[in-house]
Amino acid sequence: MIVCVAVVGHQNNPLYLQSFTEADDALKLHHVVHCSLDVIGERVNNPKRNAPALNETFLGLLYPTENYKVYGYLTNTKVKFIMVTTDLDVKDADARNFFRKFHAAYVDAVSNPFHVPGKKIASRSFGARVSTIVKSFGSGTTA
């Protein structure tokens, strides 16, 4: 179960943040994505380890907590896509799929001309296609 969602700017500046559990909770995730910019800004920027990897915008696994897994995505213009699940055993295939979803989702949020460019994404559309979205999860539907 994906737990939350984040849209990262290129200079780390939260553009989106959706968490789907308790409001208590939420706190405690806003963390978990801020210490996933770390771990994303060590795998682009150490492209020793990752050489074969590097055109590929597909983190995958970031790292693992006692509760959660945390999963990343990187898009050509450096904006990150974080998502937290509780699921302990998340395919690669469904993340990747969710990510490109979740990817259309922004580009057509984006899109909007009505939009500023790097500012928070307000639109009640961009919130209802990613929850639909984040329900859709691993059930192998496409939204």
The other form holds:
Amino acid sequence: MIVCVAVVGHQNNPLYLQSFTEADDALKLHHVVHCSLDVIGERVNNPKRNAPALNETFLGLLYPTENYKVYGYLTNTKVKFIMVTTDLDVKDADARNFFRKFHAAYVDAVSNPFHVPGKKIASRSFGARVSTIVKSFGSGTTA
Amino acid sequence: MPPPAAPKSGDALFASVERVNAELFTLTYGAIVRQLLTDLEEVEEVNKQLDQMGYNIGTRLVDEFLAKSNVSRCADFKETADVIAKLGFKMFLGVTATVTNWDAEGTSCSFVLEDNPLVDFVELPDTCQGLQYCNVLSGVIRGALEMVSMKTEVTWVRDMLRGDDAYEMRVKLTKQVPEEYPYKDDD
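What does the same protein look like in the form predicted together with its partner chain, given that the last one was the form predicted alone?
Entire complex below, previous chain first.
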């Protein structure tokens, strides 16, 4: 199950951070997200494959820590979505699906004329949509 | 002389006019409201400006509406309201409104909009709670009706941006102004 999602802007400024577990872990999760930014930076600057894939948005598993897995997704405006999960096996398709829905919610939140780009996302409906997407994440994997 | 064309239905009207991308329209309107807020800073002033802008649009819009839709003269205010809800809203916004809550004299009614393209993606921040985001629509109706000799007052009853379930505006016919001629008849 997903413990944390984060949206980080193109200057690595945090735009949205939501954890879905007890509050004690919140600081640790912030730290995990922060470290994953370094991994993203590396991936972006040194592409591994010779032929870059057409869809470079989904970055995949960034790094596994002791009991978390961190997935990343990069939009063309260099906004990064980070997802931290405790699931032991996460199907690639599920993660991609999650980020696709998350991207759609993010785009709707940013289209709000009262949202200032670069500031934190203050939309309540974005939070609600993210919670729904997060809740429906685990259920897809159970057969 | 060819016979006059029959009045078109709402869908046919909507299909016959030139259309614009809905997101472009929504984002443009959002930008207008944001800019007004930055320039005027007072929520009440912005409401008034939106109403005035709507009024200016409405006075011009009603001619285009009558030219394209070919409706005949309305017998009373009830028919006018139906025409606005079914044909007017459909032609210009692509959505139909329902007319409800007629009062006893037939001079006041409500237009209920379930779906409003102006407000897609919009969430009012806490600093702008008094903002009537769709006030331009009330101005448009007021301006259009004034050009066909009806003075009205339009107020917002329900607003989805404030947590209600639909958009409802109350239109009250205050005066039916008879045609005034600039010359005297008995000269």
